[in-house]
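Next up: just one chain, as structure tokens, the form predicted together with the partner chain.
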Amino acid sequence: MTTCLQQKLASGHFVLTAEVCPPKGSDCTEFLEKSRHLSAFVDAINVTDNQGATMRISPLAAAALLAREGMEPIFQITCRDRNRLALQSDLLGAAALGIGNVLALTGDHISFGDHKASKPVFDLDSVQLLQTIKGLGEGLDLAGRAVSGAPAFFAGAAAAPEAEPFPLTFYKLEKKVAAGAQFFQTQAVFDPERLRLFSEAVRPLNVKVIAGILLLKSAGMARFVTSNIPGLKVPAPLVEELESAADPMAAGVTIAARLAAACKPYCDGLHIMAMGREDLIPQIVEAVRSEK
């Protein structure tokens, strides 16, 4: 099974993907509302697996929902909650129930989340995940036994474009592709010409990039984020900026257009995070879209 976004992709079409936090219970009807209102604008939607660690609905439901609609998921996996034979039953699970795209990720740590006294799993890493995906498409388990179906994933793994050490980061990377990552899907750029020499670092692993933008709601979300979000730091300029807006959130719709457009033409597409403000995507993509 070929999935739409890995068709996009591969006929160099400029994807648009979303991501969307499932609900913290059993209803979905939000969930699902944000979804179908948003399918209009993008490509994919990625549902997160208990992101920040804090427990919600299963992602694999959640993205089976999605599916069912016709929508096109990307089921967010990670190795914090299940170890390797939960991560394969999940996976068979979201190839029987029609899903084709998956992000491996590692996951963040249990001490960022709601159930801080819970056993963290991390049986496999996420270059292990990825090599476990590849494996069942070729139709064997961890253990080397034979599955049916053999799901034919389109998988894809996390980058950071501004961390540092970059060299350090890359070694990973390198691993991803090698045991199947087929697109990456990056944490939120501020500096676009770090996504430059991102992607030309990348660029011999032939692999599809996605970069990542965040909405900046306040200043002191901006802060927030700084400070209690592993892996992301807003620069000084942006914070003041939305600092000294008077509407604070136009100001950060505007940030995130423009660095939309700065970061399109070094990617194969964007990924928004807004954070809650789905509704706002349509206008961060605007600028994007209308060059399509």
Partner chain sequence: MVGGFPLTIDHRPPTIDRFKTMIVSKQKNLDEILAAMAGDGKVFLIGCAKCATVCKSGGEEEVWQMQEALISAGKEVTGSVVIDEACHMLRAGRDLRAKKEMVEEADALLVLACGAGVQSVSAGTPKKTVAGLDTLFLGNIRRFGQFEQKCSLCGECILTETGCICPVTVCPKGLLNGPCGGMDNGLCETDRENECAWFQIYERLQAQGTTDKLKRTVPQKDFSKMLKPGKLKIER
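Mind pulling up the form predicted alone next to the form predicted together with the partner chain we just looked at?
Here we give the lone chain, stripped of any partners or molecules.
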């Protein structure tokens, strides 16, 4: 199965995706309302997998709800909570439910989340998970046994354009592509020049790059990102811009739109993360689309 997202990227269409966090509970009303609204502005919607190691409804269920309504989900699946049996079961389940886009992630550590007494699994890492996805597509599970109905996923992986040292990062990216990654979805980009260098470096790998744009809601959030998320550093001028703004949220939207427009020439698409303020994503999207 070739997904719409895959077709658009293959044809050179500049794609826009957004992230919507599934609910912490079984009531998906608000999640679906947000997703329906965003589907008019973006090409696909990322469904996160217990983001920040915080327990929420299954991303497989949430992605299936989107697919059932004709929206295009990107199913995020992490290694943190599942062993290889469960990972393969969920992947086969996703294929059976018509979900074709998968983002393979290692996952945030348990220590970041709301169930710190949990036992992390990490039976596989993100590279091994990509190999698993590729193997299932070739009709074999990790035990070397045949599966009936081999799933054809459009598989992606995470990347961090601003992480150092870059040679070590690039080595991991090469492994991900060799394991089957067809697109990279990056962490938030705050320096478009670093994205340019990153995109030039990975061009020989023949993989699509969807650059992450994070909506910074306040100077405090910007400082938190710098202090707590490896590979990310919000530049001091952006922190100062948020600090001095009469309306920090509006300033955050302006910054996100500006970064998105600056990053656009160096990637194949943008992934917008608004962390609960998905209602503001259309403003960022419109600013990007107005750029020639």
